[in-house]
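One chain follows as structure tokens, the form predicted alone.
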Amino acid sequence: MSTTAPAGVSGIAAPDPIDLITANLAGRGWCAVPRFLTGKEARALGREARGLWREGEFRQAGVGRGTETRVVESVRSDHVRWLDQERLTAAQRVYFDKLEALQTALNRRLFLGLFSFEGHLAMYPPGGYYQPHLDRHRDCASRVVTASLYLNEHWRKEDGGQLRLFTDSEAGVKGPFKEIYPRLGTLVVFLSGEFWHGVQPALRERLSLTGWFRVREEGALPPVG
């Protein structure tokens, strides 16, 4: 499916964001798709994360994995809640379908052996930040790809809250850095286990829809490319 450039801007069909992801993960490892979610898709899913904040849905999120995670706000302070895939919304199955699309792609081309997707809703009060840290757990390497779906109109440089992400993976927080704004239906996908990130501290609540494409844990880490 390709994407169509609005009549009298440039007549050129606009780049698939599939075929767009794929070519970034295989060449610089990551990649910032806007409107990767309509405008309609998009609201729908920050209203309905909204309705579960106030409903008392999320819980303060932690660091580490299983038994070892512990709430440590010095390292992050936003509120998550988990999705579970058997119980999603229509909303929500709109979003997943096409991370399901993006699953296949990225098997089909990158020979990532992707096979399951987790994910959460994260919020972030006015103040909310997380520092730099990589997905992967040290003891765990089934996490693959990040995908972050922002769900946040209207949201302009002075409110803060940009992901920094460090794109020189061997230099890490020492390395040079691009900062995306979580505007409403962007979707920022990168390697878990290559790419040092954080969260800029918000000055307004912040919402994100935040995964990871999964390979069997006992499975080796097939290579990029």
Given for the second form:
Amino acid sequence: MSTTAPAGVSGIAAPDPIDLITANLAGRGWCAVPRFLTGKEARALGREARGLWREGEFRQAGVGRGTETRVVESVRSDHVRWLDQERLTAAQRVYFDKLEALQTALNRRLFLGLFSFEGHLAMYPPGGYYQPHLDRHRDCASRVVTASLYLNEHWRKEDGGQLRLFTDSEAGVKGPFKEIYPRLGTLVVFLSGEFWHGVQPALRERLSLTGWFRVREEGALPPVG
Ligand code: OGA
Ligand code: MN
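Next up, the form predicted in complex with ligand OGA. The previous block was the form predicted alone.
To see the whole picture, the full complex is given below, headed by that same chain.
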């Protein structure tokens, strides 16, 4: 038996999460991975993010892009804090290093041409939600892959706040969906232009780090939606 691959009780090595995500993105186009970060790693990120929230570092999220951005409470009610990749904390670095490895794997195996990542912390106050939407549209044509990491300890189904991901891209919001609860260390990855998704009302504070792998603007796929 290999001494390097971690073995479960069955003696079968657990699949590498990056391999798992790559295979699922190539197949059905989306993937949810519990424990993408360890509890310790995710807790450290969450602690820092809550500190920034208390310090008033978040801004109510807008809809649209650039000068067109405006707050539309009927669409989304979260507050965001963009991350500056030149000034990552140690806890953020741990996550971004893993994202970089994921970007490399996606480019190697799926030839996606991903070039950069932009991301923000997002806080949904109690009652917060986000109506179903696509992440790649006219104004965000360079977004190709969405990645959301959740930072909430002891999340229960009764707390709501699940990501609702509509898994049939043709049928959109009229089709079937999967629901993913925003539990500490869980990562959800999907093709930004294919899958409609939204956040169901959260009954308690819901914290996440959401971002997008992008292609160069000139390489952007034709807009959808
Ligand atoms: C978004 C988004 C989903 C989530 O910020 O665009 O869809 O689960 N977030 O936080
Ligand atoms: Mn989204």
